[in-house]
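Here's a solo chain for you in structure tokens, the form predicted on its own.
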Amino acid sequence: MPLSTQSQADEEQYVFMASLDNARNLSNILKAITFKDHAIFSATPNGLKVTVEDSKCLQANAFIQADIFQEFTIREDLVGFQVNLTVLLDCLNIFGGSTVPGVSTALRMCYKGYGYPLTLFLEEGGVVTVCKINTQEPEEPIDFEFCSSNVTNKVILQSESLKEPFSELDMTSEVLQITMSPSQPYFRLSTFGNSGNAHYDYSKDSDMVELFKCTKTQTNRYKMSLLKPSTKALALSCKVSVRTDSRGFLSLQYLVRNDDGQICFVEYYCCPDEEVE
């Protein structure tokens, strides 16, 4: 394809390259993070990590793993740099995000270094466009020091058992509570809302449920408004895996097959709003 013609001189400028034969598979996941404009881009020889942030309360991870890239170059240990989110899926859907069976949209994203814009080759039925896109030194995304040692209780659900409760959450509700515990009501999402009060259980018997590992009752409260962009990685995905540590912050882990049906992860990190005793 006319993206495989540049130069050898070309590419050995570039610390970073990497080619798709579907831009869906890196657009579509980038979709399930973008809640605000600029993310942090962080390379490696292990694939792609992309991390969204807002207020230092929430964190979104999205992690594509190099072998889901038709190529994958890096020169250095780490490469990173920061981009407007929302240009860069603009530049990814220029020729209108084509669901057509047969017809993708190819993409080949090379990086000079510092200082450089993000250089993206996009091809489509023979039409090469080319978008370059500035980028900033990348700032340090925060550590919320979410370590699996300190992990309290774990529960993996199919995403399906999910999505109905997300998508009839109140959200007149400031809140949404969760409670994991050993005994019942074992994992519980409930909220407060104009309405009136509502919760949704889930048994840890529940055909829904494929893993249940609580080992003591808590429940936490987490902003809505910063769990409401959660619900985009939540649509995409086939599996979720929602965790709490000894303080509280939740970790919500999403498994996202793309159209070749590879995986790829997506993670949020939520601060708790408050305690309940």
The other form holds:
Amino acid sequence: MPLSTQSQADEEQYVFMASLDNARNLSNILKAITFKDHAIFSATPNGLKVTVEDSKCLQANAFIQADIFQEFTIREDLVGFQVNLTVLLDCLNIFGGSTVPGVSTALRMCYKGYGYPLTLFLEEGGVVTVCKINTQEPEEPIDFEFCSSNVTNKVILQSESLKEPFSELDMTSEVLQITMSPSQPYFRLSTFGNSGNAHYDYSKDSDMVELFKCTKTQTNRYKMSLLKPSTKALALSCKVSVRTDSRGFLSLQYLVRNDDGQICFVEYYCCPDEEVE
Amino acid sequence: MVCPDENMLWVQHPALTAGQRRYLCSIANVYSTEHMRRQMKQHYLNVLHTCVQAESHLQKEIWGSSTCFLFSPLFFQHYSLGSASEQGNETIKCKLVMKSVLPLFRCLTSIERSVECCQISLSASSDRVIIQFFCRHGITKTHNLRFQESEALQAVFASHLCPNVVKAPARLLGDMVMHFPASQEEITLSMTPLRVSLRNYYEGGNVTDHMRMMYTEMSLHPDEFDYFQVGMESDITFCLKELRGFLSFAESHCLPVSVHFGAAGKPVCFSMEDMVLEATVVLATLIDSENSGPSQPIGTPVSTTPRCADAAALTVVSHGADSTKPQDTPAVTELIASSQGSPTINPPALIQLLPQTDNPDGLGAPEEACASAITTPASTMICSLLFRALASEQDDDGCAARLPVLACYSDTEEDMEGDYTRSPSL
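Just the form predicted on its own so far, so send over the form predicted in complex with its partner chain.
Everything in the complex follows now, all chains and molecules, and the chain you saw is the first one.
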């Protein structure tokens, strides 16, 4: 394919280079976290992490492991830059996102280092497009200090069971309240809207619940506007893990399978709303 | 500089400076009854302006259609009135905002797929209606919706008095309306002994507008109907949009639909029933503009303006639990203007929009007293609004034969007590 005719000299300039036979394996995941324009890219030998933040209260991360890529070269321990995510997605879909089987857009993503743009080589059906996207100084992603040892409650559900409630959540409610408890109602999502309130209860014995580990009853409220974007990630995923820690911080982890059946992860961290029980 | 009182000539004293004169005048204004009167008048005008704005938002009592679905207890797997019947109240009446109920039942396919049972209960203590969906996989969805107490309103319609009746499977009527675009607001149903036809209706507009429209008309032979009775030839025009939902419901239940109607201006009723439910939609029809006026309940002081085509109305009565048969033709209770495409409402008709819902008899005879007070449209509107505000506080005299006074010409309290017969001092 044309991309492989690049000279060896070019490749040595790049501090980070990754290629995919199917660009959709990257663009689909990125769509799940596109609620803000700017994203922080962090590449390590393990893979690529893309971070989007909102109001210092919400953070979404998409992880694409190195072995998902057909080629993954990195010359430093950590390569970081910030780009406009909307522009990046437009470029990845520059051939129009055709759904004809067997036809896919090939991608090579290259970065020379600090101050250089992110270069994308996209090819479909013999046509090559080169995109250069300006990069910015990467901001430091917030560390929510969410660690497994601090987790009080954890539930793993099949995404199927959450997709509907999330899509029909009462948007006139400012908050989404999540109750997790070792006793009734076990796992409950609540909204408080103009016409009244609504509760979605999941029994711990439900066959949609794969894991239920709740140590104490916790009720936390999160701003609806912050959590609503996670619906996109939910729609792509097949499983979701919901965890809260002792401070009431929420971690949502989504298991996403891409077109080739490989597994990627998307996670959302959210601060609780100020009035916490 | 205007002196508030011609007796205040002393302000003109030459020894006073302009500033001193202004100061003295402003002090004098505070104590001037004339000024006070002006201020009160302005204040009341502002209050009225706010009321009129608020009333136009409410428009609770103006309907062009009335739909009623009656589900018998047999429709449900389980039906009980619980503690309410023990208290002696056999009927619970409440109303919910449609916007909060519709989304719960919107996605029928997912409901069919996942919902095993739906339970609707009423908690009077917390003024909530609780709708619970018990779904597969141990999932329960609970919606607590606020309700408001309400009198049950139902359109009074004497279907046995209607000269024209047709009955057909819902499918036939659905096929007829299918030919009209979804945006079509109103259609005209015509009936003669030889055929029934439907055509679209466009109101107003100039010649060029009419030339741009696409006109559709379809006719059916009387044999196509299960039942066909023509008492009088008539053309009625009503709102199609409000009928579509009803027809698709009837189609999904494979129920025949009956249509009762009469002359233009009188309401048309679509109804269906089976063992466990009955449903009716009563729609107002446009008055034929060639006629002199609506053939509505007696006593209505309706003006015969050229635009009286707007003011078709439904007679609505609030009724208790046991009122199943239509009442005798009321003198006037509530007249409701057609909600569709009515640019203006006749000012006199507004008087009749006073709701009688708190009147236990449901009927009143307000028209004589109110009609006599009509002067200009603006004052009519104002009088009726004020009347309503006061009536709710007084004992239910119905519409009192006297008009409220906004502000009296009085400086002393004694004068204000007795004299209520002066016209509003605006």
